[in-house]
Every structure is written in structure tokens, then in C-alpha cells.
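Consider the single chain below, provided in C-alpha cells and representing the form predicted alone.
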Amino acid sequence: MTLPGTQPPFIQVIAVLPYIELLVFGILILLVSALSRGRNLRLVQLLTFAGLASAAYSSLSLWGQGRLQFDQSHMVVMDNTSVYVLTLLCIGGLLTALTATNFVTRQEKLRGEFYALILFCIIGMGVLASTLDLIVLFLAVELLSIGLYVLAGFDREKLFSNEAALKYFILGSFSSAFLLLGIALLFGASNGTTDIAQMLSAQPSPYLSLESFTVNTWPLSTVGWSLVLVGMAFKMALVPFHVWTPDVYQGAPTPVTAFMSVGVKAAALTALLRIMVATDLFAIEKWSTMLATLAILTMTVGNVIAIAQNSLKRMLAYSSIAHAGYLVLGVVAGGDPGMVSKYMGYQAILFYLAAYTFMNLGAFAFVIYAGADGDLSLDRCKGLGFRHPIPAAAMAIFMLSLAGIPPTMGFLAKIYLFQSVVAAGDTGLAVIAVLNSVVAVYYYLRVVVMMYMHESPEEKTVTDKSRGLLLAVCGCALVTLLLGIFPAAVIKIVQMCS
């Protein structure tokens, strides 16, 4: 019997079916790897690709079906936005698996664990992007974080990898504590609910009405939301909660760094979007100002420090911080009471996430391709355009796209995002973002200059020539370029998400 206001059991199962499939394939990978003692790498990879493809297919089959949810609460909500983000995450997982072939080959005893952890992390990221319940949000954060802690230290023989895992674990534990304390305060302030959609819209407490929701009325809910945002800011690497990012990104295996830089941001930003829509929290001036300040600091610090980096991996880490700042601009724009700017901000973030997935994963894939030890210095980029013309051309496309230069997808993503900020009336914020983009052009184009305008050193660069890696590099470059020239399909999709 179905209770009034609830959906039939089969609908509830369909809402979480993609996550069930990822879980089943992850467990199956562990079993196969254990029984074969890590020797059957091809079968493990095949199961990984099958699991990701199956989850993406199940997710896409729910497109346009309205809002499906697990149970009568908002624990897991499967709507167009959830489908869009989960599909991006599956694509990111697939590209990560392709780029990690040679790295996993060296990890003879832990091959299955690597691929299984990728699937388990995607479950956490997908649920984080699909929930409107604070308890489930916390569980999703912990699920993805634990998997990433292990993956960051996966190259156990390297000191830097162990150090990266330890730093990420310690600082991540602190951020989780802040998040959990904030949830506890909000639970008390809202008369015992963790459903985000009910906290302000239903107004279960007189202190939580939107008109009276200020710092001066009752500090408990204000402190609670502040702590929740601190936890989310850590995951997105917003300044000043970014200090873990450069060291962890550089020390972790490069395929893990690529996966971490894209997946966590996509999930956390979508979670912020859901909070924005469900509560109108960022329509309040003080919260909007705070978020805008974080965005400015994040863009500026990330871009300025990236200029001084000689390691491409570390440069991309600071670049990732800067792009997190750009993405937060969409949340600021979406918090504006005007419906036009709200929808534009929402759509701009989703479009930007698609562009960032391909151009950033592609850039890290090139670092793996041309870096003998998983990293690549600027000096070793000299002459790569002549020694490896196709991968170097792809890297040039990624750098142009990250800098926001036409006709790449990154250019359109920034234009879309800045237009949403202007539509919200924050012209000054848009100007600061444009100036930061101009600063970023220097260190992105410096890579292109090294590849094509400097003579090749005498020693040849050792490259990772696995077919999957080359396919990932060229595929990401092709998508980045084609969707920059023909973006209509993606724009139509993100418009359907809002």
C-alpha cells in the first residue's frame, strides 16, 4: 500500500537505480580482482566501463520524467539536473579510467580497488548533487571523501602520495566536523527537520522566516548555515579553505587529481544550486555579499599564484581554485530575486561544468602523456609541439579553452557566466571576473609558447603511449572545440534542467 503523498515503490527504486548499478559493479570488480589476484586487468577495466555506461544509460532514461524521489522525503531527488550531473560524472569516471591504464598496471595487487573506488566516489558525488536532505548530504560527502583519501595515497611507494593522502584526510576531517556541527544546529533551529526544502519555505520556526533570517535576530540558524557553507567551500577549494589543494593535487596520482578536480566541484556546486533554489538563502544581501567576497578572493588568489608555478600539475591545481571562484559567481547571480538572473545563473553553472569537465580532464591527461613521472615542468614542454604534434595541439586547445579564448567551449562558458552576473546587477563583480580572466591568459598561453616557440631539448621526453590515454586526450580536445563552435545542443539541455 502506498501512503498518500508518496510515490510507488518501483518509482522509488528507479530514482536510485543508477547508484545501485554503480554499487553492484563496484562490488563485482572487487570480487573479480580478489579471485584473480589482480592479474585480470582487462576484465576489471571492462566491468568498470560497463558499470559507468550502465549507470549513465539508466540515468539518461529518466530525462524529462519530472522529479522522482526516494521515499516521501527529498533524500534522493532524480530530476533533469541530477541526470545531467550524474552523466557528466560517469563521463569523468570513464576518462579517468582511460588515463589511468599504465598507472594501474604498475599497481598489481590493487588494480580492482582503484576502479571500484572510482565507482564508489561517483555514487557519493551523484547523491550529493541529488539530495535536499542535510543528513544524506553529509553521508554523500563522507562517501566521496573516504574514497578520495584512499585514491590520493594510492601510489604507496611515493612519499608525496602518502603525504597528500594524510593532508587531505586531516583537513577533510576538520571540514566534515564543521559540516556536521552546522547540520546539528540547523536541525535544532528548524524544530527537528533536516529537509532543506522545508527549512525556509515551510517556516517551521518563527525565527526562520525569510524576512527575519538575519544575523541580528537569532544566531543559531545563521551559524548553522555558515558552518555548512564552510564544509562545502572546503570541498570546492574556495579561498581561504583552499590550502590543501596544491599539495594534494600535486602529490596524488595524476589520474586521481584529474578526477578529483572535476567530480568534487560538479557535485558540490550542484548541491549549492539546490540549496539556492530550495531556500532562497543567497537572496539575502549578507549571504550574497559573503559569497561574492569568497568568489573574488578565490579567483584572484588562484590566478595570481598560478603565474609563479613551474610545474604544470601545480599550475592546474591553482587554476582549479580560480575556476571554482568563477563557478561561485553563478550561485551569486542565481541568488538574485529576479527570475531571469536566477535561471541564467543556474544554467551558466551547468554549462560551465560541462566545459570544465572536458578541458580540465584533457589537460591533466596530457600531463600524464608527456610527464615521465606523472608531472610535467614548463621546461620539459619545450618543443613538444614538434615531437608530439597531435597531443600538443590538443593541449593547446585545452589551454585556450581554460583561458576563455574563442572558438572553444571555455570561452562560451565564461561569456554565459558573466552575462548571468550582469543580469543580476553585479556589474562590478563581472568586471573583476573579466580582469582575472585576463591575468589567467598569461600562464595558460605560456604553455603554448613553450610547446611551439622554443627549441626542443636534447633529451627526449618519455611519454605514456597507452591507446586509452591518447584517446582521452584527443577526444576531450575534439569535444572542447566542437561544442565551442556548435554549443546549441548543450545550451538547450541546460535550459531544460532549470
Given for the second form:
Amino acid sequence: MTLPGTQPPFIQVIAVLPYIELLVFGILILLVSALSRGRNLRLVQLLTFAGLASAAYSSLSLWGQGRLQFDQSHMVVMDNTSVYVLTLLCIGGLLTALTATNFVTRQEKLRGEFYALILFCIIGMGVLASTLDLIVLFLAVELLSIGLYVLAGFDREKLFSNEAALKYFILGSFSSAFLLLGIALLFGASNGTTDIAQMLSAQPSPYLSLESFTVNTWPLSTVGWSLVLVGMAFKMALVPFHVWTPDVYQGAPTPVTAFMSVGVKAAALTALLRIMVATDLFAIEKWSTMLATLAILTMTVGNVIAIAQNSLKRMLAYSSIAHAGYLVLGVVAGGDPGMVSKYMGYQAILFYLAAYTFMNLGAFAFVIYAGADGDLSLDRCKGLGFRHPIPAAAMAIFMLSLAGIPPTMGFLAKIYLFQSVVAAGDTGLAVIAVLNSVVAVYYYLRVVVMMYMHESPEEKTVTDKSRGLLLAVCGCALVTLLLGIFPAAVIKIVQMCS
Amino acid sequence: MNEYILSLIVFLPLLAALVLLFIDSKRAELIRAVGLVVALMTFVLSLSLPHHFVQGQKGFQFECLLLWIPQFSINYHVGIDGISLLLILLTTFITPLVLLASWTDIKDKVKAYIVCMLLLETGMIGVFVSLDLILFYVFWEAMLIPMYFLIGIWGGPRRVYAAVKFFIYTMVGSVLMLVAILVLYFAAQPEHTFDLIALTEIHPLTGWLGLIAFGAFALAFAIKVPMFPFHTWLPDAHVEAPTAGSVILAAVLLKMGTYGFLRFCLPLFPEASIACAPIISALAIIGIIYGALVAMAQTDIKKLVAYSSVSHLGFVMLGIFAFNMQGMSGSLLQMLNHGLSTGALFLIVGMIYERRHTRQIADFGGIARVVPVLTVCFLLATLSSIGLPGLNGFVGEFLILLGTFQVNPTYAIFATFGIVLGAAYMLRMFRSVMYGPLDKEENASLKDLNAREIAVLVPVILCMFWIGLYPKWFLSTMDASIQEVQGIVLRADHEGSNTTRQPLSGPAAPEVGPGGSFPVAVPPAPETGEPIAHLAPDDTSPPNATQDEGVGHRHRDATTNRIGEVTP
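Form predicted alone done; form predicted in complex with its partner chain now:
Shown next: the complete complex, the earlier chain at its head.
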């Protein structure tokens, strides 16, 4: 932070240009929507696509420019990782917008607001993924959360949706309080800086200085980092901070669930990666042990409970918990002092996020396609395989990919991740993870079983057949498959990020 | 051309499957015809392999190496040696036959069925040609998907249970293998690699780590084989699968397990293979006897054949872990034999089932008079399965027993019981189905085999006679490759005994089996550059020199070298 007046402020607007564009388009959407009283949906959608495309374009134009900063602080940095994640988020937003057409059309009011909120959330997620400052991190978390609270309750007529929004809101505020307290403690511990990159080198506060501790091991900062991690773990739905997930995922409108599961995970994990790289926090054994424990718990609980689910949305909620567990393994590997595993863990997570975006959004899009009343029970899947061959085949690809079976992107993501874990020397962790993925195979396959191996007595499927939705389903399936067979380009990209 | 012929064989069925997706699913006859023609084309293409294959040459042929994921040094590396060549031929030979066999059997969802079969063929051939561990893993897992659909969609009443069980059992083993592959990768110095040939040379994992990694590989393959305690998925899968699925499962999929042992476990972890040989041999023998006893108690023909597979594959495992030429080449031959004879049995059971819609032994009796042609085919398949001299089963089992006897006569004696039991349950089943009084009315009007069914069975039966009477071509094709694998194991054994088991190896070495003329003074460890030449005596004489004397004697001078374990 520079003091005003001491020197002309150095500002690089280009580093935040994508966010500005998203903001402008978001406001534009609100205006159009308000002026036309929500009737001009087509135009609103066009504006959404344009906003996402221009944000993606201007962030991509920053690719390979090194680390750009908005000002001299680390509040918003724009490096290859930010560009990568932001582009991924824009793709996620685009797919969400494509799948949501029918849902939004069904709403009587506030149609345009849906798209504006998505854009605002993406700003929050993008900033969260590209900040090295705890205050901005908190602001970004709040920005994306508040948008999501509203989106979760967007189906205003439905009790479930309201319940989801309220639950998410109350628990989310609670976790924000943890995050904020943690930040405050760290602020004190590091002699008054919120810049993550400087925390390591900061002198401990003279009032509390104890000779034998470094900043990272000092009790105050230990408590501070714990609280920050609790806040982040809540957003990523790590066990034991996951209890809100199934209810919120099930109650929220399906497009919102899809967006939430993919976007928040991508943003929060990238933030965790930045903390990892900037502070070397997870090179310390107690932190890596804690993360590893969280990861094991998260994978296992998520996978085991998912077996018992009958609603596809709930099942995908638990599966998303399990996937968060796998992803945290990458942070454990990346935190390892070994250079190879450090880079591999980092890259593996980024690759996994891309794979997860396509396969998970695709799976949710299928839930919208075949579901009724905002959810899809396993029973309803019966016989879909031969009645709706193309979307069902796409769903089968998503399920196999989520289960990590070749030749899909999910398989390569898992290989990448486990490779980094093995490189870090945690072969035991890798074994636990692969055994977990066998458990997961069971419930993912059950969907395939229902679709292809059971006949349904009567035709009861009311499907949402909007063109955008079909496009999203098929596009995701194609990407999941093709990038699973020819992943070299994506791997090259994520290698340039680290 | 030679470089790409393998890739063409692997991906031709896949391409055809993609094309089929665009054909209207109502045109079932056309789809069936396309499937059959493509499978036949693949077979014809694969026939060019033995034509250009240089027998007796060490190493891999038709190799093709393309960069796939260069960042992790994962390459598209394919190539074949004598071992994989024979199994590829078996695969491409069986696939058109089962497509023809299921011509009228499958009436529902024909398009999806043919697509699954073609994808399965790609997966199976892919497994046999892969020389890169990750590529192998991709084919190994991807092949599960079409098989899973085949069982789950076109199977019997408990098909879903069987399909999921099949999938999950295989997954459990293979994910652990994946971790072992990754450990191997990082252990390979100076450059990490997934390449099988490079890894065999570098030989990165020894000691405890090697043993654990061997365990992970062995578990994956043992489940697939299936070896004794891991076999429970097999009867379910076999019984519930449609005829074509059972045939493919028995003829090819089970061979992937034994192939995995030969191709990956032995060369990558020779010390661990030697160390675990007693356990695996014991499990194999338990499998032989247990499988036979359980088969004897079955009332369902298909289940009986399924359990007989457990027994037969026990023989194969026993032969591989004898680590001598007879045992190992017998095992490979027995893989082919089992593919042919059990494949034929499943085909025939399917034909019977199509006529009577039952597979219970008790529902038949005396039908030999009604269906003479079927009876002849059934008889031949049965006799081949129990190893009657003159048919293929005999050659393989004899070589395996010969090899095993030299290593450990006790093993061989126990295994022989399996043959006796095998004859008992097969012949008893055959008698109660075919002979006896024709007391069921429905059986009196059974139709004999039609031309299509005869066309399916005749090639298989011809191959049975070919291997049974004149196995020379098969044995000389596999010879060099088997020697190479054996050489790696022997070298590891000698290195082990020269360093750690010095006192044991001295007195034990001269006592090698009856035909053993292997020199005691094996050159010690250092010559890693050219290891096999010194160790495999057959190598000095041209491969064809001894073969005309007859199967039993051709490897007389190849010895067992299981120093320290030989207890004559």
C-alpha cells in the first residue's frame, strides 16, 4: 500500500481489466433487465456471453506476460495461473448460462439478475484466485459467497431453495467470521501486514516477540493460519466442514449447484496454492499432516456417504466433497519441499480443476436434462440409455471420468495428481486415494447401471430440451473424452502456470 | 508399413465402431454384417504378422514409438514378441467367430452390441501390444467398459450384480497396480520412464520395495486370471454373460492376467517373482484342485465350464512359475488351448441354451441321437479340455507338468490330480447331457447345428487338432521370447544366489532335475549387457534343431535353475 501524495500511484489497469469488463457487463445486464422488465431475455443472454467472452479474451491476452500487478502491493496479481483459472471460470460461467435457459425462463421475475449474479460471482472467484493479500482474499470470498447465497435461493417459490439459501448463508457467515478472525491474528502476528508474500519475511511483532519461533511456527500465527484454513475448508467443503454441502447442493437450482461446485472449488484451491507457494507453510510437517488428514477424511467420508444416496444431486454433492479431498492431496504433495513434487502438485491441481469443470458441469447439465422438479432420482434414470442415447452416452462418459477410468480427462487428472503424491514420497496417501476411487466407482457406475441395464415400464421422462443445454452436455462430453486422449496441450499449459 | 500395422490392427475395430454410430440402429442385419466384416478384416490383417514375424529373434518386433504425453514421458509404444503375437492371433481369431455365433442370439440393441464387441477387440489387442506401462493400463481399464456393458445389458437375470462385481474386482487390483507403476516411474534413474523395455533394463525396484510392487502387480493379474482366493467374480460373470461375452471372457480376458505375469511381473520383478513362487504355485495348485472339485458339484453346464477355467488357469500359473522352458512355453500354449477349448465349450453351451433355454444338466439326457453333429463337436471340445493326446490340451498340460516336475515333483503330483478330476467332471457332464435315455419330450425335437453354427465351430476344432498334432509352429514362435523372460529371471536368481545365498547355491545346483545338464559354473553377476546368451542353453542351437523329436523332448536340455528350491 502506498501512501497518497508521496509519489504518483503506479497503476496497471490492464491487470484488472477482465474484472472491470465483467463488472460493466453485469451492470449492463441489470439495467437492460430492469428497463425491459425481464422480458428481453435473449439480449440479456447475449450480454452474458459477450461479457464472459471479452473477460476471457482480455485475460488470455495477458498470458505469458509474467506477473502483472494492479499496483505495487500484491492485492491483485495477474500471472499465468490467474489467467488460466479465470478462463476456466469464464468457461464454467458460459456452460452454466447455457444450461440455465429453461430455468430462468420459468422464473417470473428477476430473470436478468441471474446472469448478473453469475458474472459478479466470477469476479469474486477470479479475484480470490489471483490475490496475495489476506484482506482482498476475504473480500473476494465475501463477494462470491453473497452472490451464491442469492443464487441458491433463486427459485423463490420453492421451500427447498429457500432452505438452501438460508443454510448456506448462516453457515457461510459463520465461516467468514473464522476467516476474518484468522486474518486479524495473522495481521498481529506478522507486525501489521496482510500481504501473504511478506508474511514469511516479516519480523514478528515486537510486542509479542519470542526468540525461538519463526513467523510460521509462532503460536499466534498458528492459530491465525488454522482459522484461515477453516474458512477456506468450509468453502471447499472439506470434512468436517462439509455438512452444509448436500442440503445446499440439493436445494439450490441445479444450474447454480453446478456453477457453485466447480467455481468455488477452483477459486479456493488456487488461493490455497498461492498461500502454499508464497509462505512454504505446508512444508512444515504439522501443516502437511493436518492437510493430509483432512484430505483422507474428506475423500473417505464423501465417497462412502455418496454410496447411500438416491438423489443424483445429493450423490454429486458428496462426490464433489470427495473430489475436494483428492485435490487437497495435490496441495499436500505441492507443499513438500521436494522441487519435483512441488511443481507437479501445483500443475496437477490446475489440470484437475479443468477436468472437473467439464465433467462435473456436464453431469449436472444431464441432471437438468433428464430431471424433474429440480432433481433426478436414480429411479428416474432407468431406461434413459436407449431412449435418449446421446445425452445418456455423455452422462456415462462423465460418470466414468469422475470415477477416473481411462480414456477420459478424469483419469489423467487422477494420474497427474497421484503422480505428484508419489513424487512427494507419500505413497501411502496415494494408496488410500486409489482405494477411495474404487469405492467411488461403485456409485458412479450405478448411474450407468440404471441408465443402461434397467428398463423403465413407462415413459415418464420430462426433459429439458433447450438447445443450449444439449450443446453444453455434448460439448462437455467431447472435451472430457478428447482431452482425455490427447492431454499433452493442456499439460503444457498448466506447466507454464507454475 | 511394418511400423504401423500393429496400430492398424488395434484401431481398426475402434474406427469401425465410430462409423457404426452413424448407421441407423434399425438396420440390424447391416450392422451385424459390418461388425463381422471388420472383425474378419482385423483377423486377416493380423495374419500378416506371423508372415513378417522373424522367429527366434529376441526383443520386440513391429515396434512403433510415438510421443503421446511427452511431459511425463508417456509414449505410444507398441510392439510384439512371440508371446503377444500368439495371443493377438487368438483374439482376432475368436472375435469374428463370436460375432457369427451371436448372429441370432442377440436381437435387442444390436448396434450397441456390435459397438461394444468392436471396442472390446480394440481394448484386448491394445493390452497385448502395449510396451508402455501407462498405455497398457489405459487399455487394461478401458477394456472393462465394453465388457461391463456386454454382461450388464445382454446378460442373464443377475447380470447387473455380475457386471458390477466384475468391474469392481478388476478395479481394486488395477488401481494398486497403478500406484506401483508410478512408484516404478519415480524409482527409474536417471530418467523417469514408463517404458517396459527401459524399465526391464534399469530394473529399478529390488528388495522390499520390489516385493511390494510385485504384490500390487500380482494382485491385479491374479484377480484377472483368476487365482484361487480371487476367483469369485468369475462364475458370476461367466454365468450371467451372454454367450459371446463368456467366450471372450474365457478365451481372451483371463489370458490377460497370465500374460501380465509373463510380460510385466517376471521381467520387472524377477527377484520378487522367485521369492513368491512357492506361494503362487501353492495357490495355483489349490486353484486346480478346488476349481475341479467345485466344478464337479455343479448342476449348471455353464457354471461347470466356468469353474473348470479356474482349474485350467491354475495349470498356466503353475507352469509360468516353474521358470523353465517347458513350464513356461507349456503355459503359453495352454493359454491358447484354454482359449480354444473353453471358448468352444461356451459356444456349444450357448447353442444348446438357444435351443432349450436351460443349462441345467438334469434337463437333458440322451440327446446324442437327436443332434449328432453337435454331439461330435461337444465331444471334441470336451476331450480337448481334459487333455486327450492328439488334441491341444494334452500338449500344454504335459509340458507344464514336465516343467513343474523338474522343479518340484510334489507340485506336479498334486496338479496331476487336477487332470484326473477334470476328466471326471467333464465326462460325467457329457454323459448325462448326451447319453442315457431320451426321457424329456422337449429334447426329442431339438434341431441339430445349422450351417452358421458349424462354420463357427469348425475353425476352432481344426485349431485344436493343429496344436494337438503339430505344435511346432506355435512353440518355435514363442521360443525366443520365452527364453528371454526366463533369462531375466535366471539372471536375477544367480545374482541373488551369488551374493546372498552363496552357501546354498553350491550344493543345490548340481541336483537339477532329470534332464538337467546345466553347468554349475554360471558366470557371476557382472555381465549385465548380454545376460541371456550365457544362461539359456537352447539359445546356442538353432531353434528348429530339436523340435521334430516331439513335444515332450524338445526342451530336454533346458533346465530348471531354481537353485535352493529344488528338492528332487
